[in-house]
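Just one chain follows, in the form predicted alone, and it is written as structure tokens.
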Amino acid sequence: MSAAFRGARYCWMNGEIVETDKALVSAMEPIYLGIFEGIKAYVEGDILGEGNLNIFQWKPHIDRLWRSAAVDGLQIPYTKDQLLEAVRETIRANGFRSNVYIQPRVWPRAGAEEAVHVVIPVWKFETLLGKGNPRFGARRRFMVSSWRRIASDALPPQAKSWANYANSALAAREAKRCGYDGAIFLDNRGFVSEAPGACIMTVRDGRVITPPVSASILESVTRNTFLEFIPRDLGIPVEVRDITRVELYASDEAFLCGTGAEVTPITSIDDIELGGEYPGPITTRIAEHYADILSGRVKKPGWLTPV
């Protein structure tokens, strides 16, 4: 088993660490009610290395999880000041040095009015980031998924919501049932959207492409991050439109960008190759840039919180 599913030997439950073995709900609970964030902590310096860490992007990801609240009518019982120490407390609890995923999740208490859980699990996760790794240029195939993204009239894709990710695994079952590392989603109206837990962002002839919040993405902190300084450090144009399935099969480039996707690229979609290099230079500069601004090489006022 994933230590996504393991979780840490602690985690943050309801005001208190607890063993996460230990932190049981009723098999009551509607929990397909629940909101959720992720968010990541990397090393201070050295991504691959240990050390000190630092949250990343700690104030958009915990706005946002207020946000899917309200869409949700969820009310929360701790300040976000809170909820960045339980965090804390939570990481230095299990000792940890190293990278760490960060999930706090919110949802309502089987039978009490207004009542939530919130807890906070936290694990270890390996990046793709940093010179040298090799598991950044992995090849990766991937497919448009025959599953349309929900559309924002059935269920809120802006907000982090348990209940949208039912569409995002039913297209990563079945792009894993076809061979592929991979779905990309178009939205109802034959766009393209987003990939099953991450934003998509293509190449075409020197300019950075990603579809709009209203082709049924998410509102994605990372995304958000991306759009902010690729044109200001990189110089590289940046275009936020729709594009067509066809214009995805034409791109130099593809990747995805999120919080566990990182900065992911995709060789072809549909056995389609994209481009003449892999992974492509733009992408590249763009993994090797974010990786110097999650390790603190390069400084970026607000957007480092430290544990």
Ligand code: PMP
The other form holds:
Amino acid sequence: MSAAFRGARYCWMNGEIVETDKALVSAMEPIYLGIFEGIKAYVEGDILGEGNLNIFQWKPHIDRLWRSAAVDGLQIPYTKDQLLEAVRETIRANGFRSNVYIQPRVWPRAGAEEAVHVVIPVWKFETLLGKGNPRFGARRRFMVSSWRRIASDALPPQAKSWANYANSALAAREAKRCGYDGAIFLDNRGFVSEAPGACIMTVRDGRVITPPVSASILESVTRNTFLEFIPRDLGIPVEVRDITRVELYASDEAFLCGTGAEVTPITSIDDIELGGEYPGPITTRIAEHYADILSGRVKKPGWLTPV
Ligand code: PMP
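Please could you give me the other form, the form predicted together with the named molecule, since above is the form predicted alone?
Below: every chain and molecule of the assembly, starting with the one above.
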């Protein structure tokens, strides 16, 4: 079983540290109404090593958890600072000194009108980033999914609800069944939307292009971060606009961005190879700079919160 389904030895549940195996709930939980966040903490100085951890973009992630809760009518009975302390406690309880994924989850309690469960599982993950990391350049064949991304007037992708991931799973499973490594959704208008668990950015003629929030995407913390540092730090122009399917095929480079995906280069889409060089030079520059930000080597006030 993968780490994502096992979790670490300890998690935080409704105010206390408990063994993950003993973090039990009723079989009657209203599981269709849960929300969550996906956050990462990276090792300071060298993200491929061990040492002190910093949480990346804590504030926008925790603010989005509150927004998702508001959309689904859930009241979180803790402050944002209490949850930050809870994350720190959970990481310390597990003794982690390498990169950690943190997934705060909130859902209504069985039989209680207003009360919710707040649970914070954590687990270690292997990054794709960092100097000389061989995982980064692996070949990845993607397909355009036959499933459309959920429309924001039906099930809003802007709220990070578990229910949205049923749509994601359809596309991911279809891709796997068809022998691909991943899927790209079109939105209900037929424009490029996002991947099942990440945003997409393309590169054409030296410009980075990414779909707007109105293309049924999650308002990604990583995407917002990239929109800020790519033009400012790397001098590469960025466009936020609709992308057609044919434009996607005509990209010089494409990559996924997200907390989980970090920077995941894409080799081909529907078996059409993108550009000449893989991973592309702009994708590689962005990934290297991002790794320097995550490790704290490039200073960004407020983006890293010590564990
Ligand atoms: N879209 C979807 C559907 C996702 O699940 C994620 C991962 N949270 C993203 C985009 C990227 O968002 P973020 O950068 O905030 O992790």
